[in-house]
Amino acid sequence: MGAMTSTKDRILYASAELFRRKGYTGTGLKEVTTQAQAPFGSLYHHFPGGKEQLGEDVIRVSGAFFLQLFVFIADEAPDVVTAVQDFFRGAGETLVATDYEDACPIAVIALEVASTNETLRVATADVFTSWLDEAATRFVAAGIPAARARELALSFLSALEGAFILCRALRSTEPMAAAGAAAASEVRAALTTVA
C-alpha cells in the first residue's frame, strides 16, 4: 500500500509541477508518468477518471498546500500586515528561485479551463474560496469587521494572483512587491479605522 500512495503522491507532484508550468491542456498524461517514473498503467489506477480527476486531485491537493503555507506563515507573523508583507515578499523570493516557474497552480488552471471544464472551475473556485475565508478569518481575528475582512480577502488574493501573471511575463518581482506593499497598506489602514 505504502508503495502505491508513493506513486500516486508522485503522480499527483509531478502533474501540479507540469500544469504550473505547461497548463492543464499543454501537458499530457504520459509526460506526467514520465516525470513521476511511474507506469502509464498506474495514473488510471490511482485516477480512474483520467485526467479530469488528476487535475481536479491536483489542483485540490496544491490548494490545501498553499493555505497550509498561509497559515504557517501568518502563525509566524507578529500580526495581520506583517503575515501580508511576509507571504508577498515568499511568493517573490520563489520566483526568482525557481526562474519565475512555480507560480499558482490554482490559477494556471483557472485561467485555462474556468469556461470550458465545470468540474475542474468547482475545484478552482472551491480552493480559493477557502484561502479567501482563511484571509477574512485572520482579518477578523486582527479586528477587522466581517464585512471589510471579506473585502480585504478578495483585494488580497486578487493582487497576489494578478502579481503572479506579471512577474512571469516580466520576469521581475517589482509586481509582487508593489502589491505585497498595497495590500499590506490596505490592511493597515483597516485597523487604523478600527482602532
Second form
Protein chains: 2
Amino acid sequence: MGAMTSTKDRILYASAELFRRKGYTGTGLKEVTTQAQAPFGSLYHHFPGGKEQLGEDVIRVSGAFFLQLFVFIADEAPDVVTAVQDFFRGAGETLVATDYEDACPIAVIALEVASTNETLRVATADVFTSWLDEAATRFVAAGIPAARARELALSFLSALEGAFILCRALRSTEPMAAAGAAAASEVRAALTTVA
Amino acid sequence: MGAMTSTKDRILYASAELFRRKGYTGTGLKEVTTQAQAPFGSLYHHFPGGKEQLGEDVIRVSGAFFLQLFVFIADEAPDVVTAVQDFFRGAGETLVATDYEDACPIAVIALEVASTNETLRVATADVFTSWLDEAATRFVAAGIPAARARELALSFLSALEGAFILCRALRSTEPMAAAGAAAASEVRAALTTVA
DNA sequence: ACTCCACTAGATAGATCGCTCTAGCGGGAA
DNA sequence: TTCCCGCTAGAGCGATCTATCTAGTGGAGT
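Compare with the form predicted alone: the form predicted together with another copy of the chain:
Once more the chain from above appears, this time first in line as the rest of the complex follows.
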C-alpha cells in the first residue's frame, strides 16, 4: 500500500486542516473521518474523549509544530531582526500559496472556545505561552533585557495573529507586510537602545 | 411596558453578543430568539435571508458602531498618539469588565467564514476597510504621508486584533498593553520623522 | 365596522450533529 | 490451529441544527 500514515495521524492531520479552515464548531466529525479516509468508529477508538480530545490534541500538536517552525527560521537567520522579518514574510507566502486558508493553526479555535470550553482555552493558552517564551528567549539571547523581551514577544505575536485575520478577510498580504515591518523596526529599536 | 426596543433590534443585539462570544457556527438560531425574548417566527420575518443575512447585518451594524467608538475616542484625545493609547487601554478595560468575552465584534466571524462563506467574508472585509480608512485619515490629518498612514493603520489594527486573541486565550490584558505601547511608539516615531 | 398587513407564535420537517453500539477483520502468541 | 485484541467498519440513537409552514393577533386606514 505504499507510504502509509497511521489512521490516527490521518485523523489528526485532517482535523487540523478542517479546524483551521472552518473552525472547531464548524467542522463535523463525519467530515473529519471522510477527509481522513478513516472509518468513523476509528475516531472514537483513537480519541475516546471525542471531539474535545481531538480538539485538544490538534491544538497541542499543531502548536508544537509551529514552534519548531519558528525555531528553525530563527536558527537559520543571521540575527533576530532578520528572523522576525523572515517569519512574517514566510507567513505571507504561506497565505498566498494556500489561497488564504492556512494561517495560524489555532487562532480560530482560540477565539471560538475562549468563552465556551475551558479545557480547549487552556490548551490554546499553553501553546501561545510556549511561543511567547521561545520568542522572548531569543530576544534575551540577542541582548535585550528580560522584561523588554517579554513585551516584544507579546507585541510580535499580537501583530502576527492580527495580520492573519486581516489578510484572510481582505485577501491580501498587505497587513502582513505592514505588521512585519513594524515588528522588525520595533525589535531593531530595542537592540540599538541596548547596544 | 416601559422602554421597549423593537423585536428586530433585540434579535440583532442578541445575535451580536452570541456571535462575538460563541462564534457564528457555534450559535444556534433558537438560542438567539430565546436570548432576545422573541418568537422564533419573528426571526425569519425580519431576516428572511436566514442566518446568513442575520450574520451580515450583525457584521455591518457592529462594524459601524465600533467605527463610531473609534471616532469618538479620537475626537476626545488631544493628539493621535494619545488616541491610539486610549483605544488600546479602553479595549483592555472592556475585556476585564466583560470577563474577557467582549473583544472585537467581528473577529471570530471573520476567521470562521473567511474560507467558507464569501458573502460574510466580504462583509467583514468592508468593515475592516472602513476602520482602516478612518484610522489612516486621522494619521494623515496629523501630518503623516498617506502611504505611511496606511501602513500605520494596518499595523495598528493588526496589533489590536491579535492582542484580542491573546488576551482572551491567556485571560490577561498584558498583550493589549504591550501591543498598545508598541503601536503608540510607532505612531510617535512616524510623527517625529515628519516634523 | 371592516379590511389589510405587519408581526407574533410555535409546531414541525429534513438534515446533520456528537456519540454509542455491535459486528467483523487480521495478524501475532499460545 | 486457536485464541486474542487492536483496529476497522458503519448502522443507528437522541439531540439539535436551519428553515418552512400555518395560524392567530393587533392596530392603522378607509
